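Quick heads-up: it's one chain on its own, the form predicted on its own, in C-alpha cells.
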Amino acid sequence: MNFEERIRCDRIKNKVMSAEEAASLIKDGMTIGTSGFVTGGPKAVPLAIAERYKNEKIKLNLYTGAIVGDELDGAFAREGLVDKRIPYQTNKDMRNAINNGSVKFIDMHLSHMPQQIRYGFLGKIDFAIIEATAITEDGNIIPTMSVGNSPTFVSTADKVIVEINTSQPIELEGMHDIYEPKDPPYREPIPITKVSDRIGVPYIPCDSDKIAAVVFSDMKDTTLQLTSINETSKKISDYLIDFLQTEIKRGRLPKTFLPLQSGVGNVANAVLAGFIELKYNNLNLYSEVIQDAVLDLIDADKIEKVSGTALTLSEEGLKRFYANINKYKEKIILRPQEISNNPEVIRRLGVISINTAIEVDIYGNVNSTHILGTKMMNGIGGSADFTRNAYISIFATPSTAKDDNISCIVPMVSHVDHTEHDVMVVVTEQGLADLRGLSPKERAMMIIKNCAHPDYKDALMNYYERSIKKHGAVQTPNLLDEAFLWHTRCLNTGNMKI
C-alpha cells in the first residue's frame, strides 16, 4: 500500500489510529452520519464500536444514505446499540429490531434527508464516520462505491471519522460529482440540463480541522445477491419494453428515448437487461443505483451516460467493473443522493421511474415498504421521489408471492405509500395496466383483467362488482368490513385464497 497515495494532507498523518482507537471517540447518545448507500459504508470502525460496547449497552442514533453492510446495521442491531435508524435499511436484524420496537425507525425520501439534516430538523450530528478511497492535499475526502448522504454528514457533523479502504481502487478517483445546493431563501437552480453534466468537485469538501481519526482497512463490501432472470421477471421485462416502444411509435416517448430509473433488485436488473436487444445505442440513466445490467449495456455500447449516487454489483460484475474500470468510468457519474434523486432534476430530465411494489390494489395505489400493513420491509427509499416527479411512473411486482398463496394484487393495500395520483403503470407478468388517463373504476377495470394472477382475478373482480351494488356510482367504491380481509386472512392461515 502506498500510504503517501491514500494520505496526501500533511496536516493528518498525525491522526492515523486503529480502529479501536476511533471506537473509543463514540459516546453514549451520539448521532453518528456514516458514508453507504449498499456499497461505500465503513466496516472496520462500526465493527470496533460494537465490540467496545457490547457490554456497556450505550444507545447512538444511526444515519446512512440507505442500505449499509452486516459491519454497522447488524452489528450495531445484534448489541441493541441503536435507538434511532434513518431512512432505509435491509439487514434481517435491524428490521427485527425495528418491528419489536426496540429500535425507532424513520422512514424518509430519500431526498429529502440531507436537506432535513441541514435544516437541523433531525438534531445535531457528532461524528461522520465516512469510508474514502483516499484524502486530498488539502484534506477533501475522496468516496469509494458511493456517495449518499456523506457531504451532509462531513458539512454538518462536528468531527469526521475518516476509513480510507485500501481495497478499493485509487482509479475510483474522478468519478464522483459533488454539489451540495445552498438552503432556502438562497438555493439556485441545479444546472443539470443533461444526465453527463458534471457540476461539482470530484471529492467532498472537508475542513482538515474536522477530521479526527484516520482508519485503515481493507475490507471488502458485501456484494448484491442477484439470481439469474427468471420467467416472471423476463415477462415483466417484454411487457415493459413492449409498452415503451409503443409509446415511441405513438409519438408520447421522442425517438432517442428519454433517461431511465430503475430500483434494485432482480426484476429492475432484468427490465435493464432487456433493452440489450434493442437498437437504441444512445441510453441514458438517471437512477440511484447501478446494477450489473448497466455494465451489460456499456459493454454493448448502449449507454450514452449514466448517473447514480452508488454502484451495486454482483461479486461477477464487482470483478468486471475493477478489471475495466477505466472504461466504464468514462461512462459512470456518482452524485450525492440529494442530486440523484432530486425532484427538479428528474422533472426537468423527463425521467421514467421503473420501481418495485409489494402489494397494489385495484385503484392503483402502492405498498412499497410493509408486510401486511404493519411490519416494516425496508423503507421507501427514492421511489417515491422519482415516482412523483417522473415522465412516466411504473411499478412492477409479481402477481403473486409465496407459491400463489399471497395475491400482490388486492382489494385495498394495508399501507399507502404511493397513492393512485402518481402511479401510472402497473405490471405483472400477466400483463400491462397503463392508467394514464382512467377514472378510478377504469383503472379497477383495467388492473383486475390485466395483472391480477388467474387464481385471484374472479375473487378480485367479485369484490368490486359487489362494492357497485352496495353503493352505486361513486368515485371509488369500496366495501369498507372487507377491504382488509384478504390480509387479516393471510395473517390467520398464511395463505389469502378463499
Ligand code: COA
The other form holds:
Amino acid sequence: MNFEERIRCDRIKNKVMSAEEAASLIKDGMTIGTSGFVTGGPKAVPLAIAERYKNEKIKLNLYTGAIVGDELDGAFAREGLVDKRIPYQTNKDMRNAINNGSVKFIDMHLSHMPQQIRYGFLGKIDFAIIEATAITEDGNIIPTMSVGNSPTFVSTADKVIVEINTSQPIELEGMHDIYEPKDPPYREPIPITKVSDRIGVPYIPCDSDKIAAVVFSDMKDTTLQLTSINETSKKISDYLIDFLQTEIKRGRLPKTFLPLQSGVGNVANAVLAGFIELKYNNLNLYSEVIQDAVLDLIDADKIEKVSGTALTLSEEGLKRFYANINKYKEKIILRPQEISNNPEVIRRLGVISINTAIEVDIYGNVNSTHILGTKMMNGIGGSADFTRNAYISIFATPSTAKDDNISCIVPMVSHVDHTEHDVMVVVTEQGLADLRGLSPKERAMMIIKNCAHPDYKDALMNYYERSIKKHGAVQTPNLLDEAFLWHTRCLNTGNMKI
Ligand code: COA
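Same protein, the form predicted in complex with the named molecule this time rather than the form predicted on its own?
What follows is the whole complex; the chain from before opens it.
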C-alpha cells in the first residue's frame, strides 16, 4: 500500500489512529451519518464501535445512504445500539429489530434525505463516518464504490471519521461527480441535461479541520447475492422489451430511446439483462443502483453512459469490475443520491423507470415495502423518486410469491407506496397491463386479465364483479369488509387461496 497516495494531506497525517481509538470518539445519544449504499460503507470503525459498547448498550441514531453491510447494520442491531434508523436497510438482524419495535425506522424517499438533513428536520449529525479511496491534498474525500448521502453528512456533521479502504483500487478516483444543491430560496436548476453531464467535483469537499480520525482498513464489501435469471423473470423481461419496442413503433418513444432506471433486487436485474437483446447500441441509464446486468450491457457495447449512486455488484460482478476498471470507469458516473434520484432531473431527461413490487392491487396501487401490510421488508428506497417523475413508470413482479401461495395481484394493497396516479404499467410473467389513459374500472379489468396468475384470476374477477353488484358502478368499486380477507387468510394459514 502506498501511504502517500492514499493520504495526500499533510495536515491530517497525525490523525491516523486505530479503529478502536476512533470508536472511542462516539458517545451515547449521538447521530452518525455513514457512507454506504450496498457498497462503500465503513467497516472497521463500526465493528470497533459495536465491540466497544457491547456491554454498555449505548443508543445511537444511524443514518446511511441506503443498505449497509453486516459490519454496520448487523453488528449494531445485534448489540442493540440503534435508536433511530433512516432510510433503507435489508439486513436480517436490523429488519428483525425494526419489526420487533426495538429500532425506530423512518422509511424515506432517498432523494429527500439529504435536503431534510440540511433543513434540520432530522436533527444534527454528530459524526460522519465515510469510507474513502483516498484523501486529497486539501483534505477532500474520494469515495469508494458509492456516494449516497456522504456529501451532506460531511458538509453538515460536526466531525468526520474517514476510513481509507486500501482494498479499493486507486483507479476509482475520477468516477464520482459530487454536487450539493443550495437550499431554497437560493436553489438553482440542476444543470444536467444529458446522462453524461458532469456538474460537480470528483471528491467530497471536506474542511480538513473537521477530520477527527483517519483509520486504515482493507475489509471487503459484502456483496449482494443475485439469483440466476429464471423463466419468470425472463418472461417479464420479454413482455417489457416488446412493450418498449412497440412504443417506439407508435412514435411514443424516441427512436434513440430514453434513459432507463432499473430498481434493486433479482427481478430488476433480470429485466435489465433482457435489454441485451435490443438492437440499440447507445442506451443510457439514469439510475440509482448499478447491478451486474449493467456490466453485461457495457460488455455487449450497448451502453453510452450510466449514471447512478452506487455499484451494487455480486461477487462475480465485482471481480469483473476490478479486472476491467478503466473500461467500466469510462462509462459510469457515481453521483450523490440527491442527484441520481432527483425528481427535477428525472423528469427533464424523461427516464423510463422499472421497479419491483411486493404486491399490486386491481386498481394499480403498489406496495413495495410491507409484507402482509405490517412487517417492513426493506423500504421504499428510490422507487418513488423515479416512479412519480418518470416518462413511463413501470412495476414488475412475479404474479405469485412463496410457491404460488401468495398472489402479488390483490383486491387492495395492504400498504400503499405508489398510488394509482403514479403507476403507468404493471407487468408479471402472465402479461403486461398498460394503464395509461384508463379509468379505475378499465384498469381493474386490464390488470386482472393480463397480470393475475390463473390460480387467482377468477377470485379477483369475482371480487370485482361483486363490488359492482353491491355498490353499483362507483368510481372505484371495493368490498371494504372483504378487501383484506386474502391477507388475513394468509396470516392464518400461509396461503391466500380460498
Ligand atoms: N408477500 C410476501 N412475500 C413476498 C411477496 C408478497 N406479496 N412478494 C415477494 N415476496 C418475497 C419473496 O418471496 C422473496 O422472499 P425470500 O427472500 O424469502 O425468497 C422476497 O420477497 C424478495 O422477492 P423477489 O421476488 O426475490 O424480489 P426482489 O429481490 O426483486 O425484491 C422488493 C423485491 C420489492 C422487495 C425490492 O425490489 C425492494 O425492496 N423494493 C423497494 C425499493 C426499491 O424499489 N428501490 C429501487 C429504487 S432505485
